[in-house]
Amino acid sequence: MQKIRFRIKRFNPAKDRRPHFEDFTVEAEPETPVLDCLHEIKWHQDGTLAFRRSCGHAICGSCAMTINGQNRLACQTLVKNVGKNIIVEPLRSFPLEKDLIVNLDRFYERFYSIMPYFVNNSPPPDTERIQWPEDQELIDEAASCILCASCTSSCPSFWADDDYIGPSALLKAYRFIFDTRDQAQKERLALINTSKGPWKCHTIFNCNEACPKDIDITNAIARLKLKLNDL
């Protein structure tokens, strides 16, 4: 057991007029997740601290924060590669609700603008709908997003128009309209086709560097650019 030294951004709308930190001490093991550390800070410091979190197995994503100035799953972060002093704040980019807990509608209008569902209207066949494995393998990467925000939060296009549809939302638009048992590519091509659509991306790769899935979110925008360039 180590003794790990945490500073955790805190804002209580109720009673602070803007956000500081605050110090916590913890001890844990080097495999201990960031995640175990909060709650530890909250069942036993402060019951006041804000945070969301759900799985706690990188599957649900809400437990998305800035740990030591990246954009991390506090469940997959372990103490050992962040080291003992570790600073704890919500992801950038969005309106401070409460600690670390930030206002994600805006990340869910834009997600909801692409269609983001499956849509086929041909009658449904006796078993599943067949695809090719290489067809497949176009949109696995796509699919296994987490909607965790990670790379919308990071992303400098994001920060500087609030109606960019963001990297997060191009990447599902993808999924689908690389799906070839899909029907609503035209649809989401015309969604997506605007001046806050790809062409927004400059290409900085801070998504790719920020997603906890490892997803090549910068390619996948590229190729949407490349898709709405043979319209």
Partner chain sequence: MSDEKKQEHTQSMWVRNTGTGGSRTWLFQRLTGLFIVLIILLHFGINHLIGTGEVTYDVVANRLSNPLWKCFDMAFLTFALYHGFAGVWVVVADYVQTNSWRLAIYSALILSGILLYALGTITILGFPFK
Given for the second form:
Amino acid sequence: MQKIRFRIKRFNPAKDRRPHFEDFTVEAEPETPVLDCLHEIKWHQDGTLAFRRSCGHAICGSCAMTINGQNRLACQTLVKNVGKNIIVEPLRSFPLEKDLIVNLDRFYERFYSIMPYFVNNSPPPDTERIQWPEDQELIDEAASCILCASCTSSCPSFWADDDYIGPSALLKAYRFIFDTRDQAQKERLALINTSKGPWKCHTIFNCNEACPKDIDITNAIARLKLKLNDL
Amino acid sequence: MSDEKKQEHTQSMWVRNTGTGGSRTWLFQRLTGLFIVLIILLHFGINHLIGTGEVTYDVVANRLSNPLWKCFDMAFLTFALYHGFAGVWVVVADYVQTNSWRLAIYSALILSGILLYALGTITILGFPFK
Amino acid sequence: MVSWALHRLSGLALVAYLCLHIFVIHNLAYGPERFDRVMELLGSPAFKLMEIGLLGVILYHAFNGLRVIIIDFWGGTKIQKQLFWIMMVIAAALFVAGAAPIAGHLLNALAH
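In place of the form predicted alone, output the structure of the form predicted together with the partner chain.
Now the full complex is given, and it begins with the chain already shown.
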């Protein structure tokens, strides 16, 4: 066990005009997830600390936050990954609700805008719709996105203009556009092809570095750009 | 999307590229970029590695008397100005979110772009001037 | 992110340079005396030094731009950092090759 110092950004909309940092100390093993440390604080030190979490196993995407400057899942990040002085902040560029909780309305609005569902109007076969492994390989990574918003929140284009559809929604668009069984390719391409679409991606790679699932998001957006140019 | 947001989007439609949504701007930026790299390597090699890097009226006059050099310089001017101003355009699109400011800056960009292109064209094609 | 930020800044600097360059070269229209006078001013050591700086900015923008083009058209996102350093090594080599003659002329001019 070692002492870990936490600096957590706090904001109570009922009391505070702007966010401020508060310090906490937690005893933890090197293998303790940051999320467990936050629980320790909430359950034994300050019950007012607010943050989102659900599964605790890097599959629900609820506990994305900025840990030592990088967007990560608190449940997947171990103390030994980030050191003994840990700064925890809410995700950048989204409206702050309370402490580590941000408003993700805009994020989901973008997500819904690209028709995030499978479209195939041909009558279903007796078994499943067959797909070749090499076709599945195209979208395997993209389909493993857990919608944690780490990528969109890390993108400088989104910092500058939150009308930008963002890497997450573009990745989801890629996941369906490059799905050989999907039939709404044209509609989806038309939906993203605006001045707030992939043209606002400047190949900065922050999304790739932020993604807790190591998805090659920049590459997916690059493929969309070529597709939109009929290349 | 809320009605208010939809309206906001429609209002900002004029900054959207019609038809291609910006795909061609993106493609041209890369194509002109490639051309400029080739041209600039030639330009630098000829002026500074083969030549002495000295620029006098006579040196330039000698070069511009050759129609091939005029074509080369016109291509350079066209690609570089386009690439540069399209780049600034994209930066403005990122950081200037107020429509009135954007309109003002875009107008200034178009105007200065045309003026600079005219000035450059006069220099290259109008030579010799007497 | 740093590569992108530098790409933007160098790009803006190059646009500013391009505008100045077009104005300066337009002095050709006013005859040999005026053009040579302007060029003599621009041939001074301070401007020669800035010219070396210009070469560096151009090479950075050009080779980082080539890296972006490679990534856009052929992929390479997984090795983008290695690609960056490969490009920077090529750019640095060209910088030395290009800056040497300018620096040589500069030293010659200073010696006289």
